[in-house]
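Here we start with a single chain on its own, the form predicted alone, put down as structure tokens.
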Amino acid sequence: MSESYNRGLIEDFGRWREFAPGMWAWILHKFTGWILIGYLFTHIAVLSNALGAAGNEAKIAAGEDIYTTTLQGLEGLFLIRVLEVGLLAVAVFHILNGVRLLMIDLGIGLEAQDKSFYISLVVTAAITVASVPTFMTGVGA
């Protein structure tokens, strides 16, 4: 018959020095897609609740706004803006290296994929870091 393949041991975890920038490009763009599906699913949820789903029937008849006091509640609280500054930086690496394989896809910038990928690392800590004084502050402060 055939001889099994020996593919290593699971438990190598010492492989990923051996990962080219390929590997790591298409590493984070699989996580930051993940992180983007798991924060669409929050987002929803916490909306449907700001918006009074359920059981704030009083509060809505008072003709308070659940929604805007919601969110300046979460807006408040210091480790959402850590998060939202996350957040920004997931969603600028997915939207840069989509792009960086859009063209790839297309023939453009074929010999030149890792530098493309370093590239968009630069740019997404770039924008990340110059967003942080407006997260960390607050745009009504």
Second form
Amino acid sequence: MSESYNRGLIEDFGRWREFAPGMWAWILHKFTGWILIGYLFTHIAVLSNALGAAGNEAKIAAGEDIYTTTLQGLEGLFLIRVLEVGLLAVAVFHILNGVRLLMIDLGIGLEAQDKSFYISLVVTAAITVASVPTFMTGVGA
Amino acid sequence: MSTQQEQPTDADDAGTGQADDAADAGPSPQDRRMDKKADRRIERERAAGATDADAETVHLKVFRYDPEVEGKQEPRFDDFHVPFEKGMTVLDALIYARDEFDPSLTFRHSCRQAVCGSDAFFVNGRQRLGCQTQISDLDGPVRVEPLPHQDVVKDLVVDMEHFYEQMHAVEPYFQEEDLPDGDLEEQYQTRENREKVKMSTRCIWCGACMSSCNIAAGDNEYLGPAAINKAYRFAMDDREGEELKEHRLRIMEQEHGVWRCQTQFSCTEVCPKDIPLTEHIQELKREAVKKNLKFW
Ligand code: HEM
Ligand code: SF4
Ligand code: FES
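Switch from the form predicted alone, shown above, to the form predicted together with ligand HEM and output its structure.
Below is the whole assembly, all chains and molecules, this chain first.
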């Protein structure tokens, strides 16, 4: 066999020009899955570090313990509220597309895999938009 | 400029002789010839521009690379402007470019009717059979590259050896030993069973699916969609007994078998024979699980 040439960038970018729905779904699923993992650990870190007042009944009753102040502080931030909406979007898409993938694993509706992906997107968008009023109440923007 | 060199130039050259018949005073015959030539060039360029717009010529951008010729070792794209004809396929255009413009342009082809599987290329960002792809269905310029994720031997020719190895790894042949007694007795398959394996039998070993799969790109040992589909074709064939089916499933459930598939559907998307590859892979996954599940 004659020596052959590694096409380098031509190979890598050439491959990524025409994305089909199934590929988008796959990429978004990876992406959202890892965001959720990232959130999970951040969540655990924030909460476990905010438990300092455990046992101090007086402070807790007065609402001055670290836990309460930390969370109230965070929830008072506009950025945090926006991130929460984003987290919901990510979680909803991951769940819906996850159900789609489970259906695919069971061999149900494989010929409609592109449609079910689009439906996941639309439903995610709808739920996200509908959640905005709830997430954004009482935050001084 | 390359446009002009590559256009067939017969009509223009034939006219050149008439320019120098009357040699009277004034500008020399040569000057007049040059003037006329310039006029014609402008004319021609205008015509070329117009026909491009009318899609009368096809603008091909073809990947070129030849490790054996110095100066061609650096990959590049060559432009060809091929006269369009109704019904022209990408393969037709490549053949024209090779026959009329550059005989060194190298690509595989044989049947020209989507049965031999030798001309899978990466056309406008997607794996397609050259002979099955109408130019009129594509946006210009038509960009033709060798299949991604396979080594390029020369121009559009890729090394298929690895693909064939994966195909052979699944033992793509009928191996039932329990044959009917009579010498001339046929081995029947029910209509339903034939229907079940019908699509999977259509594979032409073109390698488009393997090239489109980015799992296969990352894991060289992954059997790939075509090989798994081959295994499906035999595992689902009732004429092979249970034992053989188990044997085939054991090959499928290896580390680099069906479980590598992440249902991206790229292979199903590009298969020129419309084989539902993902569906077949998923079915083999379920068969493999069922074989291993024991409720006792
Ligand atoms: C009802 C909720 C959920 C469903 C239905 C679901 C479903 C799935 C499915 C089916 C897969 C496999 C994808 C594949 O076959 O390629 C997957 C992957 C994954 N999920 Fe979820 N999931 C859910 C919740 C979560 C949560 C809460 C997290 C994070 C804390 C998460 C993180 C991930 C990660 C990291 C992956 C792997 C992505 C990769 O392949 O790299 N999922 N999920
Ligand atoms: S399964 Fe389809 S794409 Fe893959 S080699 Fe066979 S014919 Fe080509
Ligand atoms: S030339 Fe045979 S498949 Fe295209």
